[in-house]
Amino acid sequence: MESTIQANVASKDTLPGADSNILVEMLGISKVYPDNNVTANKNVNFNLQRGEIHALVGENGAGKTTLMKILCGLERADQGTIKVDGRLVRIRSARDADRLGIGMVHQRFCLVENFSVADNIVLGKEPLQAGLFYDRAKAKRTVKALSEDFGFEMDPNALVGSLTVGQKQRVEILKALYRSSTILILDEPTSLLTEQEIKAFFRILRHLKAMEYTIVIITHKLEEVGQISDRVTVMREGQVVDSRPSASLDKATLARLMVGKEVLLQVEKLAKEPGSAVLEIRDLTLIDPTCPRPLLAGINLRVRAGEVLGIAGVAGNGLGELEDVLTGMNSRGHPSGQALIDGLEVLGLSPARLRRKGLAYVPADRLQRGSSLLLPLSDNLIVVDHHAFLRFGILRHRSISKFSNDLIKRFGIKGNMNAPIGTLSGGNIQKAVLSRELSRRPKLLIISEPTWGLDVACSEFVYQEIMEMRNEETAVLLISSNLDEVLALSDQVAVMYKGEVVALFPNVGLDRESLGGYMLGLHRQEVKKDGCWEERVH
């Protein structure tokens, strides 16, 4: 009987049988929440080779990310035991898997935005001088080299929260490499990455392939896996369905073994022309008096009914402050200029006056902003039109279930309704959110980030419910930083830079990379005299 070893426990010995090659295995690994009777793993067995990227694919809910945080040290397995090495070890809390050399970069990055690069990078395991002091200096000094070494071209006296996102991925993925990780587990790393930034971003994995470190990615991108990973192992409801070579398996295949039946992730956008304008923006200015530049700088936009426009733009120039300003939830500064919903003014009203004006908002942020992690799921779903369901002040709760029912089901959302919304996992979480939304038919809709950690069922899903939304004559405004959505579902697509809108294109032949240069700013379009646009490139 083998005996079970301490993370922090050092051997030299490789047990009698254990493929070399195989550098982690999880054998038998169950894991049950009973708050909501939800089992997010079930007798999983998976392995990592050394020196492979090994991509990890799966529905919301599948289990991916509960499995790689039971390796992570984040969650403890019920069931199943862990082999690092081929030596039995016990990981119980994150500092184990770190002395076995396991990191992990999660989608929302653990970043401290008015720290340099240097001050989050060592944070927690910092330099000291005489044992007592904190050695800002020799930290600088350590990051450099660091980033050096693998290529990364980071100022270590940046403050972080002056990065783009793939600069602030390259400060999260530094963190783990300066804590001598060379287990590296990415989840969903590409979400908010321009084009230009995933291929920068590829280049750096296979640097760190080649220096022999091994890596995960769990994605719902699709087409990345063919193009990064070496092995892709599926998962469906709990546990593996699939684990081979990358190139053995293409797209639809893929898609296929996650869901358990053909999924094509295309939309029918009927040739329509659009109505006359529902929301209008008017020389829209945002000022924060201890920012140096405008927050939003003379926006000019309009949409129209039974049109969807896309604003397409990397985090950090403009884009979640123009969705604050017109959802009644800007907290920074005072907007100028006007924005009109059926040539009604509505800048500065508050959200529940929008909302009867016919707004529907689905935020970028669904578990602060977009829903009440205590509350249960049923209180979540009608809360926005709980007044449809008093009758003499009392809540009519037959009519709330069959209301919350309906949505779970349409919306194929795993979780009970009697549960808080927040033992839920994020995508379905996420599924509550437009389903509350989308279900409300306004005359305008604002959806921000819409499919972000969403799988591809549920993102075909949410794609022919915003075109069954279009073609019923609801205005769209569609904020995504995703370049594919942007283009699928859009009839006009916007960029912005710093504050403004650089371009404004027709969907007509639009491709990700020209667009990708528009969002970091290297191209931008000016109007001429005559009305005209040119390119100007920067």
The other form holds:
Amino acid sequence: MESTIQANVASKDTLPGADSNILVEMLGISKVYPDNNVTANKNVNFNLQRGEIHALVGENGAGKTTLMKILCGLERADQGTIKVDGRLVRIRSARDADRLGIGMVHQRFCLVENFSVADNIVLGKEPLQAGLFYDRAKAKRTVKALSEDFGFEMDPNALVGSLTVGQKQRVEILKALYRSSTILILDEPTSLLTEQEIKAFFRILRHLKAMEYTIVIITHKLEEVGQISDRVTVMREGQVVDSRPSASLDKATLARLMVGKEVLLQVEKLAKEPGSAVLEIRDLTLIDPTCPRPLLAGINLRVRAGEVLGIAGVAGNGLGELEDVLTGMNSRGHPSGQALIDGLEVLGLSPARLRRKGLAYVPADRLQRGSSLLLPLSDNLIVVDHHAFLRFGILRHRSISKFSNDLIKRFGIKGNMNAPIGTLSGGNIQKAVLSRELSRRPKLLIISEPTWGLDVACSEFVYQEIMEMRNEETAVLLISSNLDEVLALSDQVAVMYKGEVVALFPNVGLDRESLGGYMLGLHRQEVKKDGCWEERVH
Amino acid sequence: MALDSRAKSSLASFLGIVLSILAAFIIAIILIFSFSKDPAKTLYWYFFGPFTNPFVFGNMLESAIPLLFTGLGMAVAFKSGVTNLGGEGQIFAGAIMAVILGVLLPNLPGGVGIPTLLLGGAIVGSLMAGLSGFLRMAWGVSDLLTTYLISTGMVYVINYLILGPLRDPAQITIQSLSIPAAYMLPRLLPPSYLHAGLLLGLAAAVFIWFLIYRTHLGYELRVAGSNRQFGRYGGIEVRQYLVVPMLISGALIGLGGAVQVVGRYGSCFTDLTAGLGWNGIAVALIARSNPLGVIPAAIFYAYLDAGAKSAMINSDITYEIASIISAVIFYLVTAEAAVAFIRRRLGK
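Got the form predicted on its own; could you also share the form predicted in complex with the partner chain?
Next comes the full complex, this chain leading.
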């Protein structure tokens, strides 16, 4: 299969009059992550023109980052070919990409905080003296010259740890430029920047463009597409939906392309009246002094027994912080306001005390937080209620085995209770986490990104379990960046943007597109400053 | 699929150990062939010497006793995700405490006196390591640093005690006062030095295994040690588990020091630890931090040492060559275990 594609490409290659403006061409790229059987890229075609700024947009998990990682050698495609400058190339490692002038700036910076700017930039490709010693003076000169050429105004002697986020990003870009990359891939470059920093950053991009650099920016901020890019490629569920000049797309069309219009997952939802309030959140604010804006700003929400409140939002808009603060796992900044469970203040309580109040919690980070990968499955299953398996301080092995086997059977977990949970597949780990949390018959379930990385069958199972909890009068707070699942499961839908709740609706007749607009910050519900959410909505 | 990869990975680590032991022995044989004029004889004494008579066999087992305790102490620390590099000081402090108690309380019956001395040693070791745990819990000070620094300082203090106030003027060699003979453990295989401390060490291994794998405390230690965030998430108060495992680890190592006094020496001298604290780390690594695995690991270590001694006495290789051969075998075996340990830590 692969060889035939290559053959075709090769024959086309020899044709005269091929579009010489095309610098990079990716053809028929497919990639499946075998661990959780997720198809990240499915027969993707993508091209880059010389000297353009190309926006690659899509929801979380649409496959943008995977595609770019393939281009810069950090992942290998299962199928497909890549051409650079019309030549077929094989990119097997970051080194290969480096040689082709392809460099990537990751969302999370890879910098040594207590090294200087110059040291960081030359790291791995240091100028040498006598072929042996690090020539720091030369490194500084080179970095200074490079920085001036591109108008970056960087002090090569400054410690990276003392820089602002915007400056660190410039160090990362300089790192790529120092390696003579002419194709720069920037993964969500603006997600951590302030408005002013974004402006400065765009000036840099335009400058680079004027110098004939080719730039890909991966983003899900729609306003940026029009502001900075020449062309845009939209991805959804591992496939390219559209690719065209940015000028020909307005934000609404772009939003529609991004979120798509496919059939929702069907989840059977019984009509029922919710009970009394279980979780009430009042003016919840989280301020981190090192961050320019509040991570959570004045959040008011209420979850009642037997209802699902779904919170939708794009990653980086406060969903993770809300999850951490409500579950006692927050380690960043100072929360203020109130969070009440059954009318009792719980803000700032430890997870241990929250759990005694009837909290069950399925975290987004199920591998590091929701499980301990080296411990056996059974040890993972009993963590919250291990006290129930004690007699005189000794674990009762027989009842632990029975409990574990019951959960394994009931939830269809494929794995041995004595094997480390880390040897299970992603879907089975999630089932294990879910089974543990749901086995507690909780009063309140906080569940975050429940189907992230799971296949369809597994997702459906998770949805059914959540619905069953709701029907048994558990109050469910669902935090998810997946709009489909929020719509399929929720009784009420709230949307968060930049740490605020910008919309709250009963889940009646809502559609993806209008909610997508709120998620991406295109609209917000006008709200009165007083009164509770219901009054605002009605 | 998952089962497949698990089977593969455990097969890989088993093969890894077998291969590294084989490689170690091959290198040892090559070394012996190049340095000995009578390699067959040297080989014989090196690998079979420790079994040739009850005396050397008993002494080999005796030298495994302190390694049982230090190895167990280190295994508890590893299992619980804390770092104890203070074995040397803790074992020394346990030994000197046993001497002090023995000298201060000379007239107890043996059945009371011996446990008192052992308990004293365990408590001192426990407090020393526990202090490092407390410093980490309270102020986030690295336990890797503090265990080492406290231990190193302690060695000098104890050396002073041995050379000064506790020195036995009746002896020609520099050593502390001796504990009453009634406080010495019985010998198991005279004339060898093997003493009842071996049984205590074996019992300690079984007890620690039970503690770690079967009790409430052990469960919480393992959870907190394997992933603190997960422990907190699961409702375990994980902060205390920076201190508790240190207390247990230090107690075991301090107990080891006290056993050296009541079992073997009867007194304390400046070179008593002789690297036992460090070797405990190696033993725990070979045992993959499994308390029951510490038993064969400690005996293996003692066997290599005894083999080197026996080859030195009975054939023509020097102490240096014998040490190098032991070191090569030991490094290769430990390195494999260390790699496996690191791999597990990384969650791969």
